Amino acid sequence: MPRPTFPSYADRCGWNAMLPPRTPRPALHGNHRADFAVVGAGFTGLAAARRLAELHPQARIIVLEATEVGEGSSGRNSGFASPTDIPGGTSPAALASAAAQDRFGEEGFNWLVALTQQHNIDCGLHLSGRIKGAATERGEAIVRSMLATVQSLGLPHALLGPDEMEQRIGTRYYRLGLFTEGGYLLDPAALIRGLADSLPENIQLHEASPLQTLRRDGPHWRLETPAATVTAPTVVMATNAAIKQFGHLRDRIVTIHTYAAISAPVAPSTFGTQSSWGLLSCHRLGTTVRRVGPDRLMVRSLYAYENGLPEPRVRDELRRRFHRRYPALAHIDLEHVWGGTTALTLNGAPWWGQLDQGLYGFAGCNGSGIVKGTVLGKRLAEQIAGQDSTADILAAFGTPNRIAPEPFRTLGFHTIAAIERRRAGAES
């Protein structure tokens, strides 16, 4: 049996399940030649393909998607998207790094907004603000450190105690929250579906067409799927963690499985007076929650290294986190439960650029895939077209450090994860 080259999910993405049915693009068959081949129809791949089409309107561009648009990792995230973020401190280095990344974030976000308006993509994109929540004493210290940063920078904010948190989001589970105004929420499956269905005419998108082999064929690359062959001089690998299956970046990225669920509908007043909100944990292994429409809650938590967790355990753990925050809803079950993968790097920097002659890639979104993936896919296309932005990208994001080889990598991950889970405590 051929080795798997892409994440295969047994569960249906909850965001996608709640949308109207969509007819997928047909799988690719036969032998084809293209000027550009893009592997992966997520945010990065579609951004790269779209920008290549803009820069080369006469080129033939083929996009290969292994599964169905909306069922891949891009449709399985939490739907947080922001052009800027709170700096990691007030030192000159921290502020300069944040400013550099924010410039790229604004570029990617503004491009996405323009595309949703141009093509009438109804993905529920709206400004909601963002809450950083703390349920523990350690978490409270982190939130107060962030408070000092936003105060020193004069950023609009509100510090929320248990009473204010209960009023806004309907629970006293959190002992402290920091609300800032810069956060946006959206339906990620609706967005990626809309982007896929509004591609320029010189882009051919084929779903259910997983790349199985990639190899040099003279001056070109030869891509083979179960039913087709594509020959192209330039290839963009936009498969995030799955790029390791083709021999690239195995010493730079690891695959992380994470899980989410959306509750059954409840009375709208249950989730507070703020009509839309998203809460991020102050701990990196903590639980993310957000209001979905007027009457549902999304909860995202759990992390697994390289291999997924059993579905019964996932459902049980996510249900427990939901009910712990909203004990009065212990009779309400989770209607949709799903998993997704992302690629993490040791120092949080993405890998971006040229892998080989005519071969380019991006991996390591580190959980910030919508905006970061979009702008880096766009910039990757511009680099291919000769508009070199390598220096700017590296200056803003850095490069990922090498990761220890096996078995030390697995041992290290599980050791650190165990420590962090203990530190997270009630934040999980």
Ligand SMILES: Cc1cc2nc3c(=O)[nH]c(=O)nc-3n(C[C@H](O)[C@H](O)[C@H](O)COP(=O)(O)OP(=O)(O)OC[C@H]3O[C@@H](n4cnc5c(N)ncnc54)[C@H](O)[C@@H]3O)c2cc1C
The other form holds:
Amino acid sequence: MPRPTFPSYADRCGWNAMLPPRTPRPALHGNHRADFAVVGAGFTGLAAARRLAELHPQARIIVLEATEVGEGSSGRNSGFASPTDIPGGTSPAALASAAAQDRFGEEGFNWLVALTQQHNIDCGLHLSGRIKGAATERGEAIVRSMLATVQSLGLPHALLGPDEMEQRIGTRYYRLGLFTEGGYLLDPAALIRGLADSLPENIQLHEASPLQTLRRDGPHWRLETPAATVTAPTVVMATNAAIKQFGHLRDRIVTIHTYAAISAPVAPSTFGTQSSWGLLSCHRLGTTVRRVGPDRLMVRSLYAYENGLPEPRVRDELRRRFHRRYPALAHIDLEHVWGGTTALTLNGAPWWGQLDQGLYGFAGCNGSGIVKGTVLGKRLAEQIAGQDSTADILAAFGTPNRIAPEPFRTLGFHTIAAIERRRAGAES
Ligand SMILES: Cc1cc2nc3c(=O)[nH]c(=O)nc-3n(C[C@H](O)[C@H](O)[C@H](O)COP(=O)(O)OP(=O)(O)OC[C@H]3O[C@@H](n4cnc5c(N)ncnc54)[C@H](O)[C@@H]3O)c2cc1C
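Pass me the form predicted in complex with this ligand as well; I've looked at the form predicted on its own already.
Shown next: the complete complex, the earlier chain at its head.
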């Protein structure tokens, strides 16, 4: 059997399932030449294609998407999109790195906001603030150290004890929460659909067109899908972790599967008095929860390395995490359950830039690809156009560390994951 070159999922993405049906763009057939080929129609690929089209209005740009827009991870995520983040500390180095990353975050976020306004993309983008939640003593210590950081920087915030948490989000599960401003929520499938459906005219997007082979053909690259070939001098690989299937970045990124679910609707008062909220765990393997509309809850949790988990186990575990937080809803089931993949790097730095002559790529924005994928896809197009942006990107994000070869990699990942899972405890 040929090796799969893109992730495919057993379950339909819940966000997509709740939207009206969309007609995908037709698959590509026949032989084609393009000035630029972009592989992957997620946030990174669409941002790169759009910016290339802006910079080269006469160019022919072909975007190949393996599945359907909205069914890749760009539609499957939790929909947290913020221009800025809380710095990892108050040392000069931590503040400088946070400020540099925030500059990119603002550039990507502002571009997304402008596009949603210009093309009337109704993705529910709104300011909700963000809560870092702690359900354990260890978690409380982490939240208190974040509190010290936001206090010393004079950032607007509120520290929420169990009563205030219950009032705001409808559960006493958390012993402490740190609310900060600047967090936004959106429907990721609606956003990626809207971006795909508003591309400039010189971009041809083809869905159900997985890249199967990529090879050099003289001065060009030759891309083969099941029904077409594309020849182009310049290719952008925006497939995230699937780039490894083409022999690139195998020593820099690993594929992580993570899972999400949206509950059936309940009485709106169940989820507290704050009409919209998103809670991120203080632990990196912890569970994310957010209110969806007035009457549903989204839970995102679980991690698996390289291979996905069995669907019944995912459903059971997510249901348990939902009910643990809202015991009064033990009779309410999850209506949509789905998984997605993302590319993880050891030190959190994304891989960005030129892979070979005429071949560019981006991967590894971990859990924050809506904004980071958008800005780095945009900057990749600018780099291709000769507007060098390498130095400031490397200064802000760094480069991913090399990952140990097999079998140490798998062993190392499972060991660290087991330790972190134990540490996370009730945060998961
Ligand atoms: C459950 C979950 C929750 C998350 N929550 C958040 C969140 O709240 N906020 C946030 O910012 N990020 C979140 N993330 C991470 C975010 O989804 C990713 O960082 C983001 O999707 C990366 O965008 P991308 O365009 O680089 O890659 P992707 O979204 O993975 O897009 C790559 C595209 O390439 C396509 N592709 C792959 N292989 C091929 C091929 N061979 N041929 C053609 N096409 C191919 C795929 O089908 C896909 O559509 C979450 C991820 C998951 C899984």
